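Here we start with a single chain on its own, the form predicted alone, put down as structure tokens.
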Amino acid sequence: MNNVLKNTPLSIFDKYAPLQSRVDLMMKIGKDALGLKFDDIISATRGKIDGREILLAGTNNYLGLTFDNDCMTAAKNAVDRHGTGTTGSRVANGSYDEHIQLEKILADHLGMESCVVFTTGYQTNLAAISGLAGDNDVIFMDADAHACVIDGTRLTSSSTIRFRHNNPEDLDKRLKRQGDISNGNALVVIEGMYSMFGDIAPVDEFVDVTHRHGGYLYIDEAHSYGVFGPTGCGIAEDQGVLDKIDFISGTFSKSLASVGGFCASRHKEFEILRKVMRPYMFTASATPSNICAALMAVEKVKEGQNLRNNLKKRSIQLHSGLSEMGYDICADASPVIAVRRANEAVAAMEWNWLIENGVYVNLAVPPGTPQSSSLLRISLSAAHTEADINILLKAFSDLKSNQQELISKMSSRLTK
């Protein structure tokens, strides 16, 4: 075995090969979309590249909470109250006073017996869907899940089963053709609003269809708390279901213009996860200023409503001026708006052509994208005005008009 592997010529890095040839590709188009570098960000909508200002339309701060001077001044109080850092899980150091006040005020908000704080929001999922399901469960897993619900599946020796992208009736159809699991439950996972083309899941039909066969409902809310429903709960809240889901998973920083993640359920048998969920039992816990940011966010999100009526008007405004030139736009009006591209090659140069005049949005490009789509993926904030969406619209007007010279100018840098 020694001797093969002496002898073998293969570096430990050959494999990504195929991925160095697509960074290659985006490189000699421009910049390199996922590792690009922000000189300063001065307010939730206006940000620093190479020394000019520009629109910031993709970074997923949906209520504009980050610059909230209430949120800032708790986040610094936290500060000089605790310190930087928590330095130890709280399985291993405690918990802080702060930890137990945010569970308690995202449980009660949420209508919860049982909320648990995570250090982000990936981990939230891993912890939390590895926790629930055991050796003899099954999960049912939307299609267009995200990565984190993914990884949760793996950390599991459950089975998965995935069921086509907000489809109830196929959902319907796999659950009885599992029939009754053996010693064991379902436990299907779904999203609320989903973070690549901004659909918005059935959720009520969806609750109808899982407890009509016995099983567990988990819904991921991270892109949809704050954003839907009367007081911020999300979809499930938005369609009159809230009372009915089982586990509810969040993040902080979409809305909650921070750091970590949550789950909470109607089940206060969930408390006993604490003792088996590894992500949450060998990380260290969220920092005192994140934690006091979320607390102080959390009250923003009850009161928000004149924060989500008006992301929601720029949402229809956007959606309806892309549409008008005729953009193909990956789903109806939402904070997240997605722009399909031809190709990888075209998304990356209209990205690039667009920091170039002013405005960033997110390249999108698979296997992260549904359907191996190429995105111009935008999200709106309730900080953005009347006026920046006109921004957007104009640089989008002019993006296609510009169309044939940018494909001719792409041409040429990729033949050198």
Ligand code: PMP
The other form holds:
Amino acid sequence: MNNVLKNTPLSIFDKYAPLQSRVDLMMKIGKDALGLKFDDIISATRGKIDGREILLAGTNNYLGLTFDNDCMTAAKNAVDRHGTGTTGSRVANGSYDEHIQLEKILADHLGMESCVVFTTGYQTNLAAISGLAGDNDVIFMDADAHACVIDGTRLTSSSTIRFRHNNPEDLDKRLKRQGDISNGNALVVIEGMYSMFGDIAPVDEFVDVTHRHGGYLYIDEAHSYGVFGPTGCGIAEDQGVLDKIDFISGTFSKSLASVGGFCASRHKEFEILRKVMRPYMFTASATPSNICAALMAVEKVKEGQNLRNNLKKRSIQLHSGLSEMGYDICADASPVIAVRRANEAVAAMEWNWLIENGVYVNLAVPPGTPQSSSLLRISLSAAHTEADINILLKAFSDLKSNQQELISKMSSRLTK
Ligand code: PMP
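Given the form predicted alone above, what does the protein look like in the form predicted in complex with this ligand?
Following is the full complex, with the preceding chain placed first.
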């Protein structure tokens, strides 16, 4: 290549060679877990892969509302009324009435003074965290924070300190060590239920520690809004501290059966951030159908105690069944049940085997997992029946009894 900058024989893709080897290995074992294709999605709990029906147990569709008649009708009507897209950002091109309605309904539901709706959950954390923390502020972030929390800290010049996962004492120590943050504030960022292990934060203790040091507490309830709390507001509500949370974020892509996100605050001054948050200002706003589906889903969340009860029953059923079989589960019963496997290759083999045997769960491997663990991650839905959980349990039981056959089948694929 005739390029004056080019003093190396490497191609721009060579840095990805180790990753390519991992992908090649996975493809030898079976399917590409990061690029799985469904032939069809039939309901909240059933899809099709390779022409065969499969039980879906890895969709984060916690309340099963993606096929709720009212949510589907709301989305269809929105297309009829407002068309398919918004074609621009709310700052440059204006908001639709429904964007504002949704912000108001969410703020009321959460008992907050302000709520901003974003185009995705990912952008919500990028925008709010980078908008809130400026040059002189310090972000204290849980060690198992989601990628979009981490990326939010990278969009700002404030420094970031990690504290031990779900450990308020460690946060306390680090806040003390930091002393007075000159001309700035501490922003502590945690999650409600963590997405990979399904473990739950002691939010009440984090409130105490954070406020004792004069900091602000930000909680991402992406996996817990709709699922926990008497009215579905999440873990903070469940632990009785919702009114003490400074910022609460969430997504529409899980319990709310749509795409988009929100950040709400008990501080009405949060509104000013609409004028500075780049991932809010410089991207197109959520589509009418996404917003209207979410608007309807919030109503379902508020009155969703039966859905939450069913989800809890199914979580306990699966957790106790898998525990009895001797599986190593990463946390107590919750709608996310992560089964720890020996390593990435074993987990990949078993994940393929489960698909071939009619069950879809998530394959989760480093670097996206805590403690570099390789996981078969299950996420349950209120739409799962007792019989569905029995299908899952049977699949995991067969997986155990067919280990020898599985290993020889997969080793022969690897040596081909
Ligand atoms: N926060 C957490 C904890 C998540 O797990 C995710 C995505 N799974 C998000 C935020 C981003 O949400 P979305 O996929 O709706 O952009």
